[in-house]
Structures are given as structure tokens and as C-alpha cells.
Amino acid sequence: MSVSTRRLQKELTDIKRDGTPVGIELLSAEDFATWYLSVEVLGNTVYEGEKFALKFRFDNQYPISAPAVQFVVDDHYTAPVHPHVYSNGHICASILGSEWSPVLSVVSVCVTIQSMLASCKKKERPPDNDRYVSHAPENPKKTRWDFHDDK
């Protein structure tokens, strides 16, 4: 059994143990490919009343790479309207790319989002969004992100 099927298994015992933190919830996870999660922001904020589904891809490299991290954009969701999410789904967070690190989970990557929606001000797009989505690889993983939150 390799290292990435050994983490998502405990990964995955700990969800149906001990739950998922509040506005987070499983909604599959067939394999140990693909999972997809619900995140819904509660409180006073933007998106109140709106709940997102996010889309996890695994390699055989997890937990050591990151996984593939974006937003379902279908029939039933959509991508926030936030200035680090493209309408296609994509989220520019440098923990999903250079400040990935092996101890964050799945679980930690939805509070992590849940709390950079939480914090959001103004629902707008990336000022590229355009430029970018029609562009942009199927996978967020093979975009070279600049991450600039700290002008």
C-alpha cells in the first residue's frame, strides 16, 4: 500500500470519526483519487447562505505534493466570486502551491478556504480572470501562480 493510500485512509477514518468542523462536510470520497467536499461560510459575510463544493485530486506523491485543489463548477455550483478564485474554479492560495506543507490534510485545506471566504470584503474576480480561465490548464497544479496578498 503505498504512503499516499495509508494517509487518505487515516485521512478519511478521521472524517467518519470525528466529523468534519462546521460549514464542512464530505460529500464523496469513492476513491482515493478524487473527493469532493461541500464548504459553506457561516456567519455575517458575503456569502452567507451560499455553499461551494470543492474538488481534491490525489497523486501518488500526497501528502507530500498537495493535492489538486478547485472549486465544482457544474450544474449545481458554482466558484465564489472572490478576488483569488477564477470562475472556473481555481484558487490561487500558496498553500495549495509553494507553502504546501505534508502535515496540512484535506480537512485543514477546507478551513483554510472557508476562512479566506470568510475574511473576503468584496465579492470580485481576479483582475485576469478572463485572460486566465480562457488559458488556463484543466489541472490548477500546472499554473505557475504569483502570489502577491501582501502588497
Second form
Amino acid sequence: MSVSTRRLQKELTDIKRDGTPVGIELLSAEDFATWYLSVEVLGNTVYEGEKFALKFRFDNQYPISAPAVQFVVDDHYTAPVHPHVYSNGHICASILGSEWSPVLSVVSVCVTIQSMLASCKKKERPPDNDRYVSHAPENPKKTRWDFHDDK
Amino acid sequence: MASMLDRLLASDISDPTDFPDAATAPGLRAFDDAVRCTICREFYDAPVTLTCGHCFCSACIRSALPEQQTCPTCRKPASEVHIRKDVAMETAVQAWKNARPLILRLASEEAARKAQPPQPPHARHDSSHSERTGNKRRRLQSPVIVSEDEVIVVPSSPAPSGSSISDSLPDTVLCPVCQKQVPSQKINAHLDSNCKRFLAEGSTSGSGPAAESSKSKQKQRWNQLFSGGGTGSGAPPRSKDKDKDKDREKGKGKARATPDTDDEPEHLPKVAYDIHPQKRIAEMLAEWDLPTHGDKAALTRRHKKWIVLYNANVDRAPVHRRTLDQLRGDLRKAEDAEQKTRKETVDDPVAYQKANKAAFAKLTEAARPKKAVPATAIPAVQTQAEDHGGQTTDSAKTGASLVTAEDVIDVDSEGS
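The form predicted in complex with the partner chain is what I need now, so please give it after the form predicted on its own.
Below is the entire complex, every chain and molecule, led by the chain shown above.
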């Protein structure tokens, strides 16, 4: 069994036994290639009452290499309107790119994105949304991101 | 949903959550977590530390550092030269692995006891074997009380081993202390060994047999070491090694000057694969009797993995070190496992085509060139050229179709 599979099995065990943090739910994990989790921002925020779905895709180098994470955009779900989230669901977050660390996990990524949404004051798309979306690769990991206004 | 999860979790994996929560068994989960690598979440295998003090499996951190030269936990700058083995942690992990089954069982008994409404304490006193039951109070309160009849079977004096009398006794008895099945004529020796030895075969996960088998394995490994670096195919012949040593000696001439430290194997140096032709990389693999099939990328991947496995093995305590043959087996297993997740094999192409007819039709449709998409806008975020084979202008046109094509492939692999 590959390292990535064993690691994901352990994460799944933890989720099953201990549950997920408030506002985060496992929607489906039918194999060790793609998982879906839902994220809600609780409390008084601009996303009150909205529920989003995150799609995780893992390669066989996980957790050494980052998972490909994006918001699901389909009949049921949309991407949140946020300065770091493109309308196709791609997320501009450093921990999903150059700042990924193998000690991070699926749940910790969800928590980070949850807090990224929670700290948002104003709902708006990234300024280059339309240009990016029309040329974006299918997999957000293939985009070379420039992390500008962090920290 | 639950059944789906169970399917994925079918295989038995150990996890800190095996233990009851902190309210029932304070510190046990935390302890089990503390002796696990934060990268792979397994018990530390060849634990090493970085200058910041964070600990990882040698193989894990050696795989992670080439990606990013920082500590995965605290992000302080780190590099492979900072790696130091953590001998104390290795000892602790080994001890915990041996102790874990017993602790786990005691902890779950404790959890079961707490879950039950408190029972009125039993007034019975079984003085017949009082000196053995140090934790008597717990045993009496515990819901899994051994009936006294069973305990009484324990012979009061050691039966002479191999005597014909012992044959008439029941084969196994329940040990009054650890409550596992023990061959009846061995019960005293079992108790004398603190319930470690002489567990009956098939009794639940005893640490005894495991410890003994690991001991005999260690013996084997020592024998292999002493018989001149492995049997035949073990280590590469010394003469072959010499050529390589020339490369290795650069910058560490002094260390090599003292041949006394010969027993301690050295780490393999990193290789700049880009400057070597494919043939040279194949040679480097052949020096270690490793397979040399595949393209340059595959050879490079294999050699990189080998260096990680080899260097991690050097970081193990000598008693836990694996032989080169075992390491080759590890490499093969790792490659197989990665292959499995990389590609699915199609046994019957005709049946496969039939089964996926719709998907293929969709792919064909998606691959047809689309008109009417102006390729004028400048890409806002540059896409990596190598991923598209340099067709930056084409990606604008076929971007949409690529999406569907890849999606369909994903769906296929999930379905199998």
C-alpha cells in the first residue's frame, strides 16, 4: 500500500472517530483519489447561511506534494465570492502552493479556508477573475500562483 | 455513507484514536500521537531531528526536503545536512510498540468499566491466589470478572514440564493477571515473566511472541552482517564499491582515513541527475543491483527513492537495520504501490472499450477542435509551459476541451 493511501486512511479514521471541526463535513470519500468536504462559515460573516463544497484531489506523492483543492461549481454549489477565489472555484492560497507542508492535512486545509472566508469583509471577485477563468487549466495545481496581498 | 467509509477503512491501521479519549485515559492518545511522525502518521521509523528540534521519520523528511528546504512543522530553514538521528526516540518507539497491545487492552477495559453504571463492590474475597493479584481492586470492579472456577485451575506448584501428568490438564488456562490464554504447564513461568512469555497460540495480540520473533529476526540480521555484508547478493562487491567511493570521498577524506569506522555505513550523496545521461543513471542503479528498465524520468525516480531508503536505513539503529536485499524489496513494493495509484491496468481491452463506450464517445466529442474562441486575451495567470507541452496559444482554444477530457478520465478510475 502506498504511503499516500495509508496516510489518507489515517485521516479518514480520525474524521470517522473524532468527527470534523464545526462547520466542516465530509461529503464523500469513495476512494483515495478524490474527496469532497463542505465548509460553512459560522457566526456573523458575509457568508452567513452559505454552504460551499471543496474538492480534494490527491496524487501518489501526497502528503509530500499538496493536494489539488478547489471549490465545487455545479448545480448545487457555487464558489464563494471572495478576493482570493475565482469563479471557477480555483483558490489563490499560499498553503495550497508554495507554502504547502506535509504536516498539513485535509481537515487543516478546510479550517484554513474556513478562516480565510470568515475574515473576509467585502464580497468581491479577484480583479483578474475573467481573464484567469477563461484560460485557467483544469487542475489548479498547474497554475503558477503569485501570492501578492497576503499577510 | 458509513458503509462506504468502512470499505475504505477495511484494512487494520493503528491510530492514536484507538485509545479512549483524554477524559477516560488521560495522556494515552497524546502519547501515541507523540511517537508518530507528523508526515506519515506512522510510528517513527528511523527518527531524525532538524536543527529546530522537530522530529520526523528519516525517509519522510528526506522525501520532503527536496521539495521545500524548510521544516514542515515550523517552516524554519532546513537542509539534509542538518538531519541528526534521534536514538532516544527510536528506543522509546520500540518500547511503546511492545507495550501498546497491553496498554490498549487495559485502557479499553477501563473505558468499558466507566461506561457501565457503577456496580456495588463485590464482597467476595478469593484469598486462594491473593499474592498474585496486585491490581485486585480493579479486577473485582471490572465488568469482565473471571469466574473463580477458571482461576482455580492454575496449578499451585510448577508442573514439571513435559511430564505426562500435565497432559491431562486442560491445554490452556486464563492468566489471572493479564487474562490471556496460557498453556497450563507454563503458567508459573508466564507469571514470572510479567505475563510476557508463553502465551498460548492464537491468544489475542500478545506482546510476547512478537518480541521473541523480533529477537530471532535481529539474530538473523546480525548473522547476515557478520557473515561479510550479506549473502552473495547482499552488498555490492567491494571492488565495485571502490569506484563509487572515489566520488564519495570528495570533501570527507579525513573521515575515510580511519578504517575503524568501517562498520558504520555512510549516507549516499545526492546526485545531480540533470547532468548525467540516462546511461549513467542506469549504471548507478546497476551498481546496487536495481532494475534498470524505464525512461530517464523513471530511472531518476527510482534512484532518488533508493537514496532515500538507503539513507533512512543508515539512520536506523544497527539492530533494526534492513539488509540490502530487504531494501531492494522495499523499493520494489513502493514502486508497485505508486504504479497502482498512477495507472489502472486494462486486462481485457475489448470489454473495457465496451464498458466505457459512452466515456470514449464523450472524449472524442470533447477533443474535436472548437471554432469561434478568440485567442486574443492575455493570460492573467501564466500556466506552466511544460504542462501543456509549450502550446500556450493552443491552450486558449483547447482549454475547455482539456477540462472535460481530464474529468472523464477521473470518473473512469473512480469507477473501477
